[in-house]
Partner chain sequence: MWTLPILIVGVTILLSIPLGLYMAGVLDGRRRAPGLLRSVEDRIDTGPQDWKQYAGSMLLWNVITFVIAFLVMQFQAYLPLNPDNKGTLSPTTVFNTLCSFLSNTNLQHYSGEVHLSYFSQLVVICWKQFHTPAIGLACLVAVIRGLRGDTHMGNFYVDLWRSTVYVLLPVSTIVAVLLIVGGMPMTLEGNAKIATVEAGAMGTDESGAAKPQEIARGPVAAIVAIKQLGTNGGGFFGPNSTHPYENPNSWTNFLECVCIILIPMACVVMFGRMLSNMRHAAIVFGVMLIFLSTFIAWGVYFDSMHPNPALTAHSATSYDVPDASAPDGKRVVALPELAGLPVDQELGNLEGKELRFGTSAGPTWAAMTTCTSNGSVNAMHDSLNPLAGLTPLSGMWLNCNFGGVGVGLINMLIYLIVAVFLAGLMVGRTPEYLGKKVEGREMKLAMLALLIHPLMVLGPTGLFTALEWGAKSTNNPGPHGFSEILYEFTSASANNGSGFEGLADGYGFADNPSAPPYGAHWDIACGLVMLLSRFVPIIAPLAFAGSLAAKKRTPFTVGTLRTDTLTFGFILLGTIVLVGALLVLPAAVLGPIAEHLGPLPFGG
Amino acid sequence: MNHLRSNLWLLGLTLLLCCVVYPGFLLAVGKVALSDKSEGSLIRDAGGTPIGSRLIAQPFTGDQYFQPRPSAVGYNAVATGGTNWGSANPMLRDRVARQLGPIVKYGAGPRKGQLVGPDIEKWFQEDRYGGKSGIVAQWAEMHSGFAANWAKADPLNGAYIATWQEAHPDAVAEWKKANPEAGDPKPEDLAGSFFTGFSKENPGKFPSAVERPSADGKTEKVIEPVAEGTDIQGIFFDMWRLEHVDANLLPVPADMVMASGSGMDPHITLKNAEYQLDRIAAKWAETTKRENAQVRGEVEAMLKAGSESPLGGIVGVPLVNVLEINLALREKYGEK
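May I have the structure of this chain only, in the form predicted alone?
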């Protein structure tokens, strides 16, 4: 009985210390001394509603905002992770090229500092690859996997191919003949035939999502043939670059085009932020009807004041928290 009594006392004391006293002590310290961090480093609006965390990236697409690093998981904190694509993987090259097309600038020459995108659009519309209609078909033939991914990337893309499929039963019949046991084709199965036919019917254009007024007075996205835009600048940047190897382009900070391991990195480098500065300052200057140079100087000062280096600058490079700087921009320039 003495041994049993001692063990029961030890069990009770252990449960009290480990399951009540110690967790309670940590909870008290977290709530009192580290209340912000213990609650997830949340950022709240004026009404106290959480709108994000300093530790988790959010997507920003407007020209007036700094954009975070690319995310392989769509900034979904439930499924963090990277693409795990190796440096020789063509999917990585394609993704990076699509991001570079709309943002890369000339590094020297008469157009130094200007975006390359408009020249990619002009090049896209020129006679090449057997005429204007050939470049899209050539792209689909060279990169059948990319063409199939385009069909799967957005339901609008798949629906557009399905509509084309109804108007071209011969393409469906030909595919079924080549794949007798596969059943009805999916949109991605017909991507190659679709782009070949599309390029003939719409020379010098590419199917892209555009916003149009809807019947209810709002806007809706539809796929239409276009001759310019970020899709053309991104998709065809790699092909343009291979024909313009001597073009002097301004180096782009790596974290602008390379995803982080978690896909949720809340920071970008100060160099990344400065590369985006011209676009953001121009948009806020337009919104506030102020001088571009003045707005640019203010935003640049905000960046330098809000940047910080790991371990107080002992290691690493200056970083900027994307959510915090974007909220500061919204507060300063009055967007509600």
Contents of the next structure:
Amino acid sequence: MNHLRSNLWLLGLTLLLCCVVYPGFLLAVGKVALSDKSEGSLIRDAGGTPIGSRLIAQPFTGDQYFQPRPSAVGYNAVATGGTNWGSANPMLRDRVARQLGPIVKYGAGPRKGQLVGPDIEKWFQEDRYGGKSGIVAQWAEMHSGFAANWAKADPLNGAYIATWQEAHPDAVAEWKKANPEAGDPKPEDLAGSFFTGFSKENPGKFPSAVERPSADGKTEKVIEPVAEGTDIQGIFFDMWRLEHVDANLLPVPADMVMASGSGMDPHITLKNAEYQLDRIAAKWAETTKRENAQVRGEVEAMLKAGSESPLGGIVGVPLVNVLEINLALREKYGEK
Amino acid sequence: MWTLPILIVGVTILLSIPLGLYMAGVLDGRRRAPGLLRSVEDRIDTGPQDWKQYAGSMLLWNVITFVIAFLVMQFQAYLPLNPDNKGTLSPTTVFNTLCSFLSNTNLQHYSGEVHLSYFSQLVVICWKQFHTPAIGLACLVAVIRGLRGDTHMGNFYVDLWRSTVYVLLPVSTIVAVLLIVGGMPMTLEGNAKIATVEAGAMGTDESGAAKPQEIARGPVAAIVAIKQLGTNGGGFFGPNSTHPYENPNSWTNFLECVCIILIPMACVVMFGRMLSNMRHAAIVFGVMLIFLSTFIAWGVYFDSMHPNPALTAHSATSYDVPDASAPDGKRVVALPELAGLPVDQELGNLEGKELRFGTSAGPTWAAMTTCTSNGSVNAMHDSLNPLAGLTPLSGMWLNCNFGGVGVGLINMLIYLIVAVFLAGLMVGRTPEYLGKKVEGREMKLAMLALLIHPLMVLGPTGLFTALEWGAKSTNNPGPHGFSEILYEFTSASANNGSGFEGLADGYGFADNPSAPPYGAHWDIACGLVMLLSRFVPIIAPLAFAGSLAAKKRTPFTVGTLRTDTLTFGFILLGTIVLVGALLVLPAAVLGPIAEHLGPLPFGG
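Provide the structure of the form predicted together with the partner chain, given the form predicted alone shown above.
Up next: the whole complex, starting with the chain shown before.
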């Protein structure tokens, strides 16, 4: 009986103190003294509509804006997280290589500052890797997992393989023979033989989405064999690199291609921002019809002034808050 | 690189001394609380208890709170404070979560911002995070009373009350206010809906209108403060303290890091004070500090000072893989050469890291959160470099270097007894600890407490690895996939709660259409492991202390093994290394070490 009484007292009091009084006090502190922070550090526009939180990364894709770190969750702030990929996971290297292809530039030498992307396309169109022809076929053979992932990445890709499948009943029959109990093959099951066949029929090309005017006057996406584009620059960057190990490339700051733990990291390193600076300055110079060098100088000064280091600079490197710098850019150069 | 860990550990040591002395005063009853609080103590005091009564009261309280919390969480959809209309969770996930929060593990098979209403967060999560470390503290105080030779072990209810209200609540309140000042949300408002600066950056809905960015928030500061202080680790958000709302900047990161080890360190000070043997406590503290520092240094060296090997150059290699169907019994797997990717990794491995905490913050936290049984993270452990992944694993395998609030020191006590026993055997004397003879019964209890941990780690890991339950749940190939399984059971058994979070290990909502195929298996297995590994290593030492308390004190002679000397410190250190290595080294070789040796990447 004593025990029952003790338990009841403890239950009542701990629930009251830990779950009502304690959070209640903190809610009051937040509401009264620190309402901006306690509601999530939201940034509002002139009309009071929230346009972001200075703590939460927001996606930016336009050339005129700095871009945040990659996010494993597509910047979805109601289901946050990281990739949880270890070093041994081939997806990690593949993801980084794909990001690199379209952005990497030459370092020292006569072509300093130029993008390598066009050279990757030229190499790809010649369609020879390791002394053999058929880059796409070799890629699909070495990386059957990536080939299968391509088939699943977009319904259009799957449909493209399905169309190919109808024209190639022999490939289907062969797969069924090898997998007698599995029923009809899914597109990803046939990705390997699809890419082998595709490579033979379309040397120097890769199936990619292109936009086309559709019958009703809008644009629609279709998959077509193409000889250039970011798909080729990205997917085949790693293979190109192996055949061009001597090319002097400017290293990309790691935070540009490595995903954060929360997928919401609001910062990039100052180095990363400086790497993106040319693109941003050029775009604003174009829209404001001003001298490129002058705009570049101004943006660089804004970066330096707006950067901050952890613990006042005693640990870590200078960082830039992406949303804040982009809002400052819009304020300074955007339409009023 | 080293400034951050040195500052954090240094500041915490300084703070832990006054806190430890304070705790010894209020928990042991030498300093009494003022009027009203004292009358509460009188109402809940059921009188002096021996170890069996103490353990019985502890179990009774656990059963009652389990039932209440289960009901609240299972029926959260029908309870208030649910602005974002969270649905009903699968019973297996509720079971797992409750075992997890009952055992101070706080392993999370759910994701806070996705699965829990604010009511569940505040009533179940917040409440459990207060009273489970308080149970640890209470039991530690009881064990120390036994070692001291008191005639009884105190009263569980009074100890629980004092730990919660005089220690955890005031410290948490101070920390939580500081965290709000640092920028942490504390609100009952639902998700914020943001009109993105670039219209349509989050995509468009069916009608072509730009989608907003929805941002989950809530009463974060209240939960994070006690999460860090009580070696709990159950975060408000899925990715824990990597989330900017759960760790807004480098200052909050510093504070949260200090909070991880503050009370575990203070426990050792309290131990010395209660036994009036500060020299012995200092030796124990020193040994713990050596392990903690080693694990931090190991993690920082291999993670912040080395690039992620996924992106570096690797020469062509080939492996002979045993294959019964091949003509000569083996198959050659040839791996092509890989070029280095042009990435500037001067800050070390940044996959799964946030930038705002400082360069070495991730592995530093990883070591602290696993040496103690906290289990919160500020970087994704799954994405640590292969060898750096040994830091959190080793911390949890030993699980006694500061350890969980209260229970960490109880675990260390087991190693102390083993060390005393080994030293006694070496010099041919009956081992003694604190003037009491350690005999067969005590050693059996110590072994029971010591062996439950490796059994609960290795047994289920073996089972799940052998079956599809494990193989179909991993997010990474090869040895790293094995490490994910190993990590999960290590974390469950060490009552830690961190994870190699790629593992598909929880069912989620009851109507989850994309539930992992073996989510329920993981929920139940981890739940059982957590319960056994919580209560056996608490109850066995209680029995042990009760048994020592009843013994006559042997006189102190020149032949007595002194436990307050550097020599004893080395014996203790050696014992922990030896026992720990014997228990888990084979598993470590199959996991992180095999991963480090390659191939990298594995397959693809």
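Numbering follows the first chain given and starts at 1. We call the rigid core whatever largest set of C-alpha positions still superposes within 1.5 Å between the two forms. Given the structure is predicted, the values throughout are model-derived calculations rather than measurements.
Once you line up the core between these two forms, the Cα of A227 ends up 2 Å or more from where it was. Core-superposed comparison between these two forms: CA of Y75 displaced by less than 2 Å. When two forms of a protein are overlaid on their rigid core, residues whose CA moves 2 Å or more are considered shifted, and H168 is one of them between these two forms. Fit the two forms on the rigid core and the C-alpha of N202 turns out 4.7 Å off between these two forms.
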